[in-house]
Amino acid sequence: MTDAADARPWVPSHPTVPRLKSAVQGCRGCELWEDASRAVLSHGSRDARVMLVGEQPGDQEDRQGTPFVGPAGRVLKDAMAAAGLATEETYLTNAVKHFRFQRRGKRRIHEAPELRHLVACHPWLEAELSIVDPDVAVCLGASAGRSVLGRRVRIGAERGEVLEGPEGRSAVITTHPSAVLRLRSRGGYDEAIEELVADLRVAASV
């Protein structure tokens, strides 16, 4: 493992999305690369109005190399459609590019990234924001909010509002679709979907 404090040594000096997708596979900015199958960068339009930022790849994303292709991704895409947010005007990525997990037998169980992982991976997100330059960044969950806004966020208190992020970029905080998905077996799922759709409508209107 490298002693690097973050991913800056691996981020291309003149980045484009294809260059980032290639370079991120060699990133050794933290230890998460050791167990993950691959780094997962992004999917979507270079000219997107809206950048949606999640926490990290999940099991299916790690296997396929594309963000939001698992069950939570399907929840997100359904919510985007309900909010009138066209896929061709969005760019999907994550705050952390490698899957962090614990092994339980043959299963790989999601484990939330720590602050040090968000910090280590932030140069990749910075490069993506500079290239895509979206009108608004949608922070899906607290980890994404921390990475985009550079501070702790309170989803319940701040969701659905247009906030000002670094360099004057607009941001909207909402819950992560995986948190919505977990409510299917607990109750409150329909209400959570409605709230997610409402927050995405706010982002679409920016």
The other form holds:
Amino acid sequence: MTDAADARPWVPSHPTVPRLKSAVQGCRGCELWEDASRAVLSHGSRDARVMLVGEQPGDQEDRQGTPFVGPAGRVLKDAMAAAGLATEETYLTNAVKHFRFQRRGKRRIHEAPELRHLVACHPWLEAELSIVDPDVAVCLGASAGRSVLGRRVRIGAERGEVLEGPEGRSAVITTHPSAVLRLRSRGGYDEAIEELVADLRVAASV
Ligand code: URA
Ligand code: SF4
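Okay, that one was the form predicted alone. Can I see the form predicted in complex with ligand URA too?
Once more the chain from above appears, this time first in line as the rest of the complex follows.
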């Protein structure tokens, strides 16, 4: 099968969040729909001030159809609460809407999206940005940063500052909560959480 260049043919021309949620299930903009259970669009209010953008749904998100309901989501939600970001004022989504993974026996192991997946899936994020029009987009990790800012980002050098993205949109880059989780067994977890919370506070103050 030949895949389309990107998701554009599937994005409704007069989008609303409910229309996007329904249309994304039929997207064939890249091959990731083939192995995933469903597409996962977003959770939250279209009036949100703050849009948080992750990488892609994980195993739990793919099963449940809602972003950030697995282990990384728990870390994120705790950090949001600590930063004073109320869930009512946020909109949670991902750069890529289908779960990319490798099978190892019964387990499905997360595999990071490639640049071509970020590019293919970008029309969905663009539609969400135009509907929600947040005061700030928080990029959780490098994939989200690439997708929102349209360029390669360096988390260490650019995190926690208000950056200007395409069309004058404010963006804040921080680490992905999964990267923070990985530190649990290696040390540095508490510091990483503190840094994530500090970056989210910067976003909350925009
Ligand atoms: N990681 C993400 O980037 N997004 C999710 O929705 C869950 C885990
Ligand atoms: Fe479409 Fe994005 Fe899913 Fe690819 S990952 S099929 S572009 S929704």
